[in-house]
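Next comes just one chain, in structure tokens: the form predicted on its own.
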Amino acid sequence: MAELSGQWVMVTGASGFVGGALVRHLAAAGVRVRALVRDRAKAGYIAGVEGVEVVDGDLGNELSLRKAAEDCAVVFHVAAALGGSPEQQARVNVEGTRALAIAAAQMRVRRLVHVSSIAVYGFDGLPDVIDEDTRPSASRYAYTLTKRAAESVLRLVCSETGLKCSIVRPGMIYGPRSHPWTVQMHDLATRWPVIPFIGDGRGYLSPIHIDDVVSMCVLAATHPQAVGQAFNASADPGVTWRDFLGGYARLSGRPVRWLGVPKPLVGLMLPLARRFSSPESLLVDTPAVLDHFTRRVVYSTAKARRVLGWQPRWGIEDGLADALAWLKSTPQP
């Protein structure tokens, strides 16, 4: 982090969960942050933070991107469309990434760090251990396809312009301010007398604490060997759904009672679900998704440990406790 102290960096998606955490972390370390937001009303988490300049901009507005990237040593590209039509996701995730990379190259940014996702690998027929060289599987899921295409266009722009880039592929990001993997998972674990889930819950998910994603982003921006490389950021070894959801229940003082819906029963309903699913729904890739989340699939972080010297700070027990402490201290809508 010392390499960036006192310098300007730009963060897209700065009003969001990951972008906001990254902005505050950088600012606390003495980095001058230009935080790109589309709606200032949603930027309360970073408003007024010392060292942070909130600027209006959009991935579809090339002039705003060039202005925001001016004099910046690094651009952290966190903004993404997680839903919406395939066309909307392509406009943000693919064309927005292309426009940002071109702007960064034009403004002579030293490095662009792109926050991608483990979703780029897809779900069908993957090996039990997935590393950065694993061949992606076929998919119809719009988020998978557009995040995969975003990586491709970024590499293309880099090859054409000489821009240096690094890619971070997080798993399911939980911790303070995470809605899907803290608020919603805690609700699932504690709302009913039992925890409903598919099968016995011994398949793996791939959680990663927000602080550990941020630390990898910083290393990807500063480590000389990160240039041109992609890195998984996930639980390695994996964490079972039973331990993840049960951890939320146990730390909340609730008994851990599991209601396993038989996988064959769920499988009978999947053809109908897939038939009527749109490409923005994860169900479009069933039954591969069902199989994936009931297997012990691990996204290896060996490369990040070896090349970057990255080590996650949070184990699952402490990480869930940290997430729960935030949840208890923050009124939820």
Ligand SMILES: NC(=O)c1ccc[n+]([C@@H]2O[C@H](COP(=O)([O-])OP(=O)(O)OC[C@H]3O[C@@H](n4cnc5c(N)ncnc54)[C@H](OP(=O)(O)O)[C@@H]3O)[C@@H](O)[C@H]2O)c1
Given for the second form:
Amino acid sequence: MAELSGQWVMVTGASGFVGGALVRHLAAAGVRVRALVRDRAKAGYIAGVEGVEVVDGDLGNELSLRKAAEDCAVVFHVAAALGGSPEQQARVNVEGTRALAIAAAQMRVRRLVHVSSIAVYGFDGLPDVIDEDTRPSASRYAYTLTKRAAESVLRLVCSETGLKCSIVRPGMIYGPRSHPWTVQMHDLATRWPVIPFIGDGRGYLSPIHIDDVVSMCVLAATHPQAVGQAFNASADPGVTWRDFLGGYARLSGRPVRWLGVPKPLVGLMLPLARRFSSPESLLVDTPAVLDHFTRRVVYSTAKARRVLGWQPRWGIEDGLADALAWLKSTPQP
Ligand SMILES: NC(=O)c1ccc[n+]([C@@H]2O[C@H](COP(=O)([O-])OP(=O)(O)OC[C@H]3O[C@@H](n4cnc5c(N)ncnc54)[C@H](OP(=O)(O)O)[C@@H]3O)[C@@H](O)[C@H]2O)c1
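Any chance you could show the form predicted in complex with the named molecule after that form predicted on its own?
Now the complete complex, all chains and molecules, led by this one.
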């Protein structure tokens, strides 16, 4: 991080969960951060933080991207549409990434770090251990398709312009301020006397604490060997759903009673659920997703450890406790 101290960097998605954490981490280390936001009303977490300049912009507005990237050593591209229609996700995730990469190249930014996702691998028939060279599987899920296309478009702009980039592919990011993986999963784990879930809960999910994603983004921006490379950021070794949800329950002083809904029964309900779901729902990739979540699939982080020297700070037990401490101290709407 010393390399970036005193320099300007730009962060997209700064009003969001990951972007906000990254902005604060960089500013605390003496980096000067230009935080791109669409709506200042959503930027309370980073507003007024020393070293942070909040600027207005949108991935659809090329001029705003060029202005924000001016004099920046690094652009951290965190913004994305995590939902919305397939067309909207394509516009933000693919065309927005293209526009940002072109702006970064024009402004002679030294490196662009792109926050992607393990979703790029898809879900169907994946091997038990997924590394960065694993061939992606067929998918109809708009988020998977557009995050995958974003990586391709970024690599294309890099090859055409000489821009240097590196890519971080996080799993399910939990910790302070995570809505889906802390607020909602804690709710699922503690709302009823039992924890309802598919199957016996011994399949793996792929959690990663927000601090460990941020530390990998910083290494991806500064390590010489990171250029042109992608890195998984996930739990390795894997964490079972039972340990994850059960951990939230146990640490909240609740009994851990598992109510496993048999997978065949869930399978029977899928066609009906799919019929009433939207075209951007993860259900479009069922039954592959159902199989995936009940299997023990690990997204290997061996490459990040070997190449970048990255070490996650948080084990699952400590990480959940940290998430819970935040949850208890923060009134939820
Ligand atoms: N959260 C996870 O578990 C997870 C896991 C793997 C990968 N990721 C990746 O991590 C990144 C951040 O995710 P997150 O959880 O922090 O999501 P988030 O909280 O929803 O933040 C998304 C950010 O992107 C911004 N944004 C959306 N459309 C934009 C546009 N057209 N122009 C400029 N900014 C735009 C949003 O701005 P507004 O506030 O104005 O809407 C928001 O600041 C994404 O790239 C996501 O794919 C997340």
